[in-house]
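In structure tokens, one chain follows: the form predicted alone.
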Amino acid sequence: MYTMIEIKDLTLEFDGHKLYDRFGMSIRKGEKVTLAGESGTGKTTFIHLLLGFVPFEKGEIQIMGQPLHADNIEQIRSSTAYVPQELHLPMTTAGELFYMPFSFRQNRARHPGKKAIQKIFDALGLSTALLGKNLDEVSGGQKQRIAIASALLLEKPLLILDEPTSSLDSRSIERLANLVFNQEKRTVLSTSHNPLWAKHADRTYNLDDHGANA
């Protein structure tokens, strides 16, 4: 099968601290993976390596078939969905938020009609009217949810979560991972330590048992 993340001899120092140490791992087409950890053992810093903001200091990585480096990290990128665990954005409106992703030129042509926005705005226990609310109106699991369900419509192959669940109840953490985890083409990569969402995974890996200090 089509090996979507594939790293060989990860060696990553971050801060002083050696995060990875001939770290290595395999993610599937189509596979959901979870990262769990303590806090500490760089959940996010490795979300960051994937997506080419963190430099790193040996090894392999590749994504898609492609090895990560600078020239082509701009291709990986427009072929992922990324929402980071804090969405610190110069917006005012939940529709803003929403809509941020669609107006980017490589997505323009996946910009969503009503009916799909509906649909996944109700799967995730969510009204369409929180859209025309400014965004200090809505709460921190409904922007989470919010910004979800936008980059699920964006259809990319590759979906990054950081922490989708920091700010959710049970309930709308079962509503989100039977999303989620139930899009068959999509492969996802996902951070949390929570025992609700991560037992809807294919795979679940603890960082605590594979990193430098393991």
Given for the second form:
Amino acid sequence: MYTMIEIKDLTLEFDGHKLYDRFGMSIRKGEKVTLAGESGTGKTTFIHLLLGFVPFEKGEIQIMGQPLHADNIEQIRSSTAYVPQELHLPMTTAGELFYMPFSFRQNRARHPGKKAIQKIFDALGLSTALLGKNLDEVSGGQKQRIAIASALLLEKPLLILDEPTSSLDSRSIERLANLVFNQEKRTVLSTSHNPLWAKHADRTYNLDDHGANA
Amino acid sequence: MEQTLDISYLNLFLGYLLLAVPVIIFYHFKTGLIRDSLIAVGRMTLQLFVVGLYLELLFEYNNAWINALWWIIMVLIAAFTIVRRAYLSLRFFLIPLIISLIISLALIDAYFLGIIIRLDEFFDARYFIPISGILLGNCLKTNILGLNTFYQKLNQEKIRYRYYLANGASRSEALRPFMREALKTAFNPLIASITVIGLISLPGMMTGQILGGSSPEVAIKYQIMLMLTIFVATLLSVVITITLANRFVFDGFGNMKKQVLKKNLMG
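Mind giving me the form predicted in complex with its partner chain, seeing as the form predicted alone was just shown?
First the chain shown before, then all remaining chains and molecules of the complex.
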């Protein structure tokens, strides 16, 4: 299997206007693709489509060779790790945020050891001492990177990051890009219009040129 | 047992004269509450007299079938009221609520009346009607709070729910935090009232029993049992309703259907 995501003839109307009209796209296994485009071009909606959160009228989406369908959505989602742009969870500490995805039955066996956590935190320029801090003492950028560290340690074949650079300075973006885009076996789909991030990707897909408005 | 002293209608009218106090105060501060207060008192009077009339009938006949029919009608009214007050769709919630109220109320009524009090006549109006009524009234309050919190939060905090699902949570795992929050919101007030019962106010049923001639000792035992059964019946009804309704309110992808909440509240 060489294709991770295959989209054919996708048509989607959202809030009364056509967001995608007969849209097609293919992402290979292991490929690192960034979606770019102005606000309102549907970058986040695109991610929600792939995860089965937005219904579409016409077309076909396949993930890892399986059609996106209610019957296999749990199986598809069991292969994804996802970090949204803004995450507000009712938790007290950064540690709770970090460990939360490992509490799901399916991820329990993936619970990371101290060394793995240390390694990934070092690569992201974060201190593991952050895990003991209250979430209100942690900045938006740190919170986002903690969630990304957790998503990386889940070791899922498909990593989806929505605007991972939105709260980061250029040094942190470089660090994060080096870590995320060097995950050899993993397919990474991200949205960002930051050129620093995009230059590390194998391919940048501009939704301005491919959506219904093109 | 000593009879409670009756209140003559003339004396009851004297009671209504107390309303002059709020009318004068509300008028003085131009609160605009006079009309609402008078309507509220008017409604209360009418409703209680109607309830009084049919309770008189229920007690006079004291027939198991009529009492059971009253129970069913009350369950239907409660289910309908909960759906409307929690701003949910009748289509998805009416049946789950009716089923859950019947199950929880029947179980707890059977436990209280059949096992604890050991009534010879299970449907005896004197016990069956007031105890079921109090249980149902409390189920109404907690279900409105619980259901409203669960489904409104799920709608407002889609990002959180989707984050759980997209990182491998099963649907029940992704819904568990919302259930936790709904139960906290619905049961914190009840737990608080159990904590201070008797300290801040004498509970209504206990007061009623004492006025009706029971000894405080008997009244206390009934009140304890009542609080325990309210706690369990309301908890069962909230959990059963959400569990049953969740079979219908999601599409195959785990997304909450748009018609679940009343339109004006959809985010």
